[in-house]
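The chain below stands alone, shown as structure tokens; this is the form predicted alone.
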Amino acid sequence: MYPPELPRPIIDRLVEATLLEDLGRAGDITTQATIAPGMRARASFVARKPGTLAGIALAEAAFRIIGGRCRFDAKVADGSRITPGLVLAVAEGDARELLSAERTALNFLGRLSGVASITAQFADAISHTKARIVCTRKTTPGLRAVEKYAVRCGGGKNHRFGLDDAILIKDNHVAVSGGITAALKAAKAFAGHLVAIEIEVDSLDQLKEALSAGANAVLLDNMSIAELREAVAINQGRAVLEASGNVTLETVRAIAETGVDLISSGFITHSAPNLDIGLDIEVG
């Protein structure tokens, strides 16, 4: 397995926007007022809590984009399991640049490592099954690419990135379009040969109709464990089955053991707690 990667233009665009948000109209006036030009410092990024690392390239970009007079040395790769006290990276060089970029670097590291860490907990809980945890579009506005990247760092898989890369027929589409069969027929007539089509169902009768209409993937919405087991039996491997709704660390194992292929969770992105990463700084 190759490690997950983010294209540099995505990294640089996000980091530059975040630095601009922080620097405002006049720059870091606290640092300008208190730190003499030419001073040097060394800062260590240290894990305060156990978890899974994500976002190291964005932390590096913060120091590169702020001015490039700090050397950034990553000690741990994204996707690694980390423990309290572990030094994740060291930034060394111009003290003004280091202090002005530190919050941007820490914000990305803490946020993305939080997503990776909770994803890893879900993935670990179902590792004995064939099911895989996948994310949703319930992401922080503007941060979807990097939060979905963090999901990959934690051992999860990505669902669609937006409304344009796959067709997911939800319950409201079904209601407006005239039903399961009508919605699938219209989608198949519209889609190109590379566009995936999935349809959401909330009952076993709807699942049977979707399979009869040739659905390739079916989202089983808010079904009980018993219903999920029956859905797998009805399906007999014909379509990819995705369970969704009420997925927690307490329920995900039982859901996976029903035999579904995918389990989608908005929690791993929209409610992931920040992972505590500190910055220890010294002069010289």
Given for the second form:
Protein chains: 6
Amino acid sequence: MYPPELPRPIIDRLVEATLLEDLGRAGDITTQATIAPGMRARASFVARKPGTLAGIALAEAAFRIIGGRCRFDAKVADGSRITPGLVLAVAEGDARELLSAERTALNFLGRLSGVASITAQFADAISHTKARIVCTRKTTPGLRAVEKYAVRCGGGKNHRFGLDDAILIKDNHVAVSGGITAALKAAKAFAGHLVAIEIEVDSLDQLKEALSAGANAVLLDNMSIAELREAVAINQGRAVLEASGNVTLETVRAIAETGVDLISSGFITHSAPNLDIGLDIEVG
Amino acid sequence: MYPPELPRPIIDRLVEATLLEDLGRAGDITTQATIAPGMRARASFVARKPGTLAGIALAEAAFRIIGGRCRFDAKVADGSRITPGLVLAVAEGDARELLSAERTALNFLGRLSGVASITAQFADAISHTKARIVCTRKTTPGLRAVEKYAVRCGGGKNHRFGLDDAILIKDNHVAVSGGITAALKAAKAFAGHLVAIEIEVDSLDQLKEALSAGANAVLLDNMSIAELREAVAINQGRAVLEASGNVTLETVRAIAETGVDLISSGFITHSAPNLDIGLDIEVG
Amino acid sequence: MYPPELPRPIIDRLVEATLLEDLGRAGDITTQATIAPGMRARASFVARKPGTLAGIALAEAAFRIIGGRCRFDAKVADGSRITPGLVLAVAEGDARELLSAERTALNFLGRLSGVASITAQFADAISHTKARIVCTRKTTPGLRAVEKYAVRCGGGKNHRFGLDDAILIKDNHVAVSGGITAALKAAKAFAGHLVAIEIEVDSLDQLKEALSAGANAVLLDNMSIAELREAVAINQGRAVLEASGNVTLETVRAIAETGVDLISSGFITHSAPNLDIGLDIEVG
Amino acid sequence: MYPPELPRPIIDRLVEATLLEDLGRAGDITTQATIAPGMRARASFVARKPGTLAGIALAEAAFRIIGGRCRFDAKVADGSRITPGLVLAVAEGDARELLSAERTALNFLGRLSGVASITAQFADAISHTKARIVCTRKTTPGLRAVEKYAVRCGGGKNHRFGLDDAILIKDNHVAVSGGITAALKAAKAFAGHLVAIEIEVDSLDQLKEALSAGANAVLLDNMSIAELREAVAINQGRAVLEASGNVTLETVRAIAETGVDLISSGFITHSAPNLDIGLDIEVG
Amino acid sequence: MYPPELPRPIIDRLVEATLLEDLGRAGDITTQATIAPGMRARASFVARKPGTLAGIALAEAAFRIIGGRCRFDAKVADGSRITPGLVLAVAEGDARELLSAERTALNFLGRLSGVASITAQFADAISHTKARIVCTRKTTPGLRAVEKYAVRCGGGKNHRFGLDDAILIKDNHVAVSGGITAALKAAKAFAGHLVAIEIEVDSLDQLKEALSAGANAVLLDNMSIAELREAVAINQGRAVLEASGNVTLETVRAIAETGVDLISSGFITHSAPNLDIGLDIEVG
Amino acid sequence: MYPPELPRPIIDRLVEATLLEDLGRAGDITTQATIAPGMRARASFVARKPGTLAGIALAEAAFRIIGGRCRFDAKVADGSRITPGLVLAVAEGDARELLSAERTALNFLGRLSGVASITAQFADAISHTKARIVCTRKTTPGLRAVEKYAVRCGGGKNHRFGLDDAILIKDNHVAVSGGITAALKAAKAFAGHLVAIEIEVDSLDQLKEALSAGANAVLLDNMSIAELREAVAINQGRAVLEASGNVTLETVRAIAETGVDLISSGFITHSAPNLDIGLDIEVG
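Switch from the form predicted alone, shown above, to the form predicted together with another copy of the chain and output its structure.
What follows is the whole complex; the chain from before opens it.
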């Protein structure tokens, strides 16, 4: 597996919009007021807490798009485990540009490394099993692409990127469309050959119906450990089994040990705390 | 104080972009495959955890912009304390539009109510003092306006919205510009009459220098409770005093009781966990 | 199968941009010069050639976004077979808005119905087999979503919507990554559980290697009818087989009769001739 | 006449949007899965069919905007006649960027060269006359500027670029505004001195009326060869005469030989088949 | 001549962007702080100075796009002469929306009516001649379409809308391309049949050369009244003659009386003072 | 005080949009027709009238974004006083790019230098007093950021940048919210610690009420010189006093000499005449 990667055009458009959000109409007035043009500075991005890095290319883009008079050197690659005190990157050059772009760079690094770090904690907790942690569509508005990338940096796998790239039949779809078998039949008739189909079930009977109807993957929603274990036995490797609901760092190990293939968590994207990364600036 | 408000053009542009992010190029293929055109449904947004609501107008916009064939009725106003089981809003109408927009609505409600809820917890903890909780620029990229709004919904106050609407002289500006007095002098010369000036200090000596130089507000960074108490005594009501650093639900009460005016927290925006809000859907 | 559907936000953004492209900076100066404000007219969209309709919702949007003073009534649904003389839709109301929007409406209808119509011709030619016609990423820049929709209207299936929603390992990826087995192994390690993997092969030996390595789908590139038949025999139903190359209305029947599952054509999107749809306008 | 040219800001904005359309939210996952970072490759764009080239600057932009780690060398200029086997351009450098951008480059080259090639065929067929082939507003949504450019590359002339840059009074305008003389009078009163006025006529009597009323140009709609010849005789060089309707490669020669100045075709933009251009990639 | 008209999609996009520029990230905080939700108000737009109105549809759009809870009634049409005290329009409804949108509405009305008013003054001064006042490309960045519209409201005519809709060969083009005759020949070879060609000349000799070379229109740059008169005599009605340079309200009459067809002025767009329009608000 | 500065991302986005506005769909057809590819030219931006320069970075951006084949050397910095004949900047390189971008560059330079120049005239007239000239929100739609910057270049100070960065309670807010004291109380309860509060008053009694209620700043609307002098006496330095209304170059000196702190003018942004800057081009 190669390191995760984000397309440059996506990075540039997102970082430009974020800089403009922060600059407003007048720009960085503190810097304009207090920093002489032509001053130089050197900023080190330093981990304050242990975790997993994500977002270094967005930090680089912040200094490039603000004006390009700072050189940015990444010292650590996305996906790396980091420890307090580790220098992650150094930006050096024009002091005004450096001070105007650093918060945008830090906001991306903090949020994405936060997602990567909590993902890595989940991944570590279940690394003795075949189960993998996967994210959901419960991402921050506007950050779907980069938060999914951060999940990959943390060793997780991605679930759907949106409503359009796979079929996930939830309980409501089942209810409206007339049951599991009918819904799966409709989905198969609709889907192209590269579109996978997953269905959510609430009970083992539903699981059996889904398997009979030929589901590629089944989301086992809010099942107990015992039920999950039973589900794995029933499945006999036919469908990919995804456990969902009540997934925490305390419960994830037991869930993984039931033999499910995937454990999905909205928490790793929608509730990941920021990773604390600081900035040490030297003048001159 | 009237309830907080978000401008409609900001809401509409943000919600449209978020829907497009989720719809991708093919739209909601699960719904297209399994839900017959013309089916109707009714969705209730229900609190699963206690907290403080924020974002109801963005949820409304999601159903309007997806196509407008669902009626959306807000049952609870932003800023309200909510308890598990409370119905927050009901969307009713075209089942396809309802199912395609609900995740966008929930993602906004969950994130913004998360920010409002943690803010309210901080605000509650210090409500016996004059201190107020304030947010920072450590917000999620692209969501500055709405996260700041959520802080207001939670009973917090807003700090700067960007680099451009107030001067906040940080340690690095002080270092580069030749000291506190010089930096404040430069800032005063620069600032228009509606631009307030705040300066960060690390020690009581720096505080004294800042007060002598006429700072409107002083950010006391990472000071101990004893130092904060001393700072309040030194200040004698001259400047607005803002405490920053190590602010948690455990420490905030003691910080507030030192007599500072403001306590700032990046945590309430960058690390607020989602508020759990569920969706109960009935067909027909 | 329900009729194909396009999300409203995608339609609106695309049609607005297209109207602005046509209006330029001065708007419709012919209409401004010659049509009195307040005049009314009635326009019938009429099929001039037989084919399959696609794009009626984009035509509707053109009249809504130009100003909304014309009522638009679709008489025929997308996906319908149409014959010369059939009235597809009627727009009635303000003559200025009607004349300013009609070309945008017709350009969408003509292009998308062109794609749907040629797709339907291919689909008809192979309807006695199990094979289905599928499109490719060879679409018109900017129109990926709507051309793929038109393929569905014509009875085709969609292949990938972009670089991101499925893995299609082409000959160049095979060459760079060290062979079919290595490439498939790398792809499986990378892919999430909803990401299907297809691989292109040029020979029957490569097909065998791909099948051994567990490909979900195999693209048989530029094979003869005899080779395709042999490929189907080798496959024994294990992978989805897609034939590609030299697909024309003359050849498609024989290809389908080899027993392949899919036949892909760039022609149906990149070279589909416009479907001739005319506009009959009555004043008053 | 210098070679046709497209403004760089138009190219860059269009190509960026098209790359983002293809990259979606996850980027090129096939390449991410199978191609090691740092691999290098060399791609030759090779004509597979004879035709006329257009779009080379858009291909260049695709490799620049994807990330800029490939060098792009155009070997042939837009507007050149090309033959099967001719190398049109070479891109060389980072294999990942090369594989992610090639389809966007090819889609532009194929479509625009398709337009240029069919235009050139029409132009060739009438090169022994003074008549010129012109395009219409029947262009692909979003591609007006570049398809009109491709027409110039093929030796055609451009008609209006939009509703705003010239007055073209069609039959419906005539009907609503009270006749040819009234419409032309209104148009002349409205038009600035740089705005040319053309009017559509269906009969020779209408032509006479239009000439009397001082039309700069007259569009002769769906006239027979005999009528066209008569129209030229009536006109006596006063107005520019444009023949329209039933223009095919079979009919265009006879139309041109009637002595008309222009022959307009929607076909050359809305129905031009792609020009087949292939990509030969070498690793290393 | 019908009243000038601006396309609705152009208005809406421009007004939305302008509202967002004013609302920033927090919206109208004065109104949020001091105006109770649900309060109603009534605002009359009243002329404070005499002039010519332009921009009423943009004012309407401001109240619609801010949220739509105010009804907007235009009392006077664009292009009307207005006198101090005249009520131009009334907006009535939600007080918060009304107060948040009024400055955007006024800024458009003031600027565009300013352009229309100064244009009308020039037009009045020369109304006894056949000459017409025309604008240039010296417009405010971003406002080309609406300022050109305002010129029409003031009774002026539009020159080019951009670099792309007509050929205007200036002195620099002449210098670089090898002289007037060569430049005109190149232009004619390039131009489509609807593209008019104008050329700038500095002397009567150049005028003669331009006329011999068949220019449609000639821009007489910075000529004296005597030279202009001579130019008209030389021209004998062959080309449209446009006088340019030193055009003021003092000089324009004499210039017009020389017999030129057009008098162009950058002043009417780039230096038009705002027209003073006030807002009278009643509560309740 | 350091020279004023504009953020690079703001400049680039604005200049790109303005170039596209001018280029339209076909680009600079005059240049395409008459200037041979590869020709070189040298353009000097020369002051034709005395004034104060603003906008040089936007001119630079125009030549960079059009294609980057011209070198741009600024000879004079924004904020400098300039005299007729002074060379402000030189652009040298590709003649086509140079001729296509020069009008955009000049339009920015002319407008922004116009604002700076009139501001400087006001500032000069009151330089013997402590009063400062300030701008308002009466700016050109879309140009808020750059016109405010030009005011700074002219030696003025900025008032609010939008509705969101300070509270300015106008007469209408006072009327709707129940009076000066009530409005100020509401504003103080609402405002964060960095949000300044100003209130408009029409009489000295209102001023007294505003001061008692603790206003930071008071806008004295349309007061006579005598009233202003009285207001200064009443204020005794408590609030910042801003005079507004009837501010012209004739009246501003007397207003300043009353002792007010600020004098605001919409004229300097909404009615500033263009500064005349010419372009001298040499071929080769």
